[in-house]
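Encoded as structure tokens, the following chain is the form predicted on its own, with no partner shown.
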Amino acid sequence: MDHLPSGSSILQNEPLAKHTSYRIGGPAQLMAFPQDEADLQFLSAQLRNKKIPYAILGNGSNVLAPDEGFPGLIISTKELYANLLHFSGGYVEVGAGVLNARLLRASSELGLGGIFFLSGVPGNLGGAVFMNAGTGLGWIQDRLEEVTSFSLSTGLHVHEKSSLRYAYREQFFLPEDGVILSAKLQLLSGDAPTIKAELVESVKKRKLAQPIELPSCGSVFRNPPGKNAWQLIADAGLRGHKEGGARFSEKHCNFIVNEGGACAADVASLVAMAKREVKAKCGVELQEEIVMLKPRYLE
């Protein structure tokens, strides 16, 4: 298994640290970058026939990869329909591999907005749809009209708007082995210079509030109902606390940053510490937003 039908190479012993925003992770035994549905069909047959463990990885912006690496196939969605960006009548069809920043730039050039909440959100469209990216000012589910996905066990699926069931930072319409291929979004017409100015201002605010100068996965924990996870972590006395090369950021302590040489064990230790201390001192059970990369098998 050296190449996909598209011609894309399947890499061996590829360091996951090169493919996660944390810059953490040992080598994946195999790593593929499918470009389309045909590539995914090929990979699903290989997984089933050869009983290879697998995991699906987007742009790696909310993932903690294990120090020991991954004993199987990593399916990266970075190149999945990465050139699909088609505007028509106030709608846009976007491939899973298209970066959020690219979508925002292209939309603003055409005077189309309504997705400013993606400003500063790292990663690609597939990850944004999967995690229901957004803030209290708006969520991607508000703009979605249709999502196309590929199940490694059952094939192509088209999810209409009425079936797109979401909650905070999670979705309920994809099967466990589902891979998002593309999405159709409804945008809002506006004045191009105003939209661009709003995006610039949003990025400025994020730079002031978040430690984006260091590798991280963004917010580590979900905000509990009516509370801010960062405030709970601060109240538990963990702001600035360090473990190995990882530290709770002093600027925004729901971020665990890699100050250099951090390993997955360092981050995992801080995650466990926060859950334990916040529960003990604040009486709140924190729930992770960060995703631990774990192997699965295709039946």
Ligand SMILES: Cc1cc2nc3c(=O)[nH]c(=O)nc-3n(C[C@H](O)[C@H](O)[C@H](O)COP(=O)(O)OP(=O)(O)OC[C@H]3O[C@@H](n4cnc5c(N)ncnc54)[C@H](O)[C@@H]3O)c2cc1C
The other form holds:
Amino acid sequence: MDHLPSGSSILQNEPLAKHTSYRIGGPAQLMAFPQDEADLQFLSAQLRNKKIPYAILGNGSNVLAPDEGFPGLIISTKELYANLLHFSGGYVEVGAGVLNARLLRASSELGLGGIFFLSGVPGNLGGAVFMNAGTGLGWIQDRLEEVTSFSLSTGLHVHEKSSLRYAYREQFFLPEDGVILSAKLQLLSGDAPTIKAELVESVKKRKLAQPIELPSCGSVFRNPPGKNAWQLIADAGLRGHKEGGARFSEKHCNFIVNEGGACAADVASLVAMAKREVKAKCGVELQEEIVMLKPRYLE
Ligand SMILES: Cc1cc2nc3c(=O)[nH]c(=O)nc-3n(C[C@H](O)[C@H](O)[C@H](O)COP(=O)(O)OP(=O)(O)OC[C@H]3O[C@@H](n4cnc5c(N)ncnc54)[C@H](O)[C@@H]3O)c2cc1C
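Can I get the form predicted in complex with the ligand as well, since the one above is the form predicted on its own?
To see the whole picture, the full complex is given below, headed by that same chain.
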């Protein structure tokens, strides 16, 4: 298995650190960059016939990849319908591999907004739809009209608006082995210069509030109802605490940053410490937003 039907190469022993915003992760035994449904169909047959473990990776901005690498196939969605960006009548159809930043830029050029909350959220559309990405100003679920996915065991699914069940950073509608291919979003008409100015302002605010100059995955924990995870971590006395090359950021302590040479074990150790200390000192159970990259098998 060295090529997909589209001609795209399947890489061997590819360092995951090259594909995660943390810059952490050992080699993936195999890594494929499917471009379309036919490539995914080919991969699903290989996974089933050869009983290879797999995981799906978007742009890698919310995952922790193991130091020891991945013993199977990483399906990267970076090239998956990465040229699909079709605007029509206030709607846009976007491929999974399109970066949020590109979607925002193209929409704002046309005077279309309503997805302001994706500004400064690294990653691609597939990752945003899977994670229900957003901020206090809105989540992607608010603008979704339809999602198309490919189940590695049952093929194509079209999920209409009424079936898109979501919660905070969670979805409940995809099949277990579903890969998001594309989504249709409803945008809001506005004035191009105003929309662009809002995006610039939002990036400025992020720079002030978040340690975006260092590798991270953004917020590590979800905010518990009515509370801020960063506040709980600070109250537990962990602001600035360090393990190996990883540290709870001084600027925003729900970010664990890679200060150079951090490994997954350093980050995992800080995650476990925050859960333990916040439970002991504040009586609150923190829940991870960060996703641990783990092998799965097709039935
Ligand atoms: C500096 C920084 C700031 C951030 N700020 C925010 C923020 O304000 N709000 C926010 O919500 N997030 C934020 N994040 C987290 C991250 O950017 C989002 O979760 C993003 O949506 C993840 O997209 P991705 O493409 O990188 O997905 P990945 O991190 O690669 O994957 C995340 C999960 O989605 C799954 N997945 C990805 N693509 C697909 C697909 N096509 N089909 C099926 N499953 C898929 C993966 O298997 C994994 O479980 C931030 C991250 C950083 C580094």
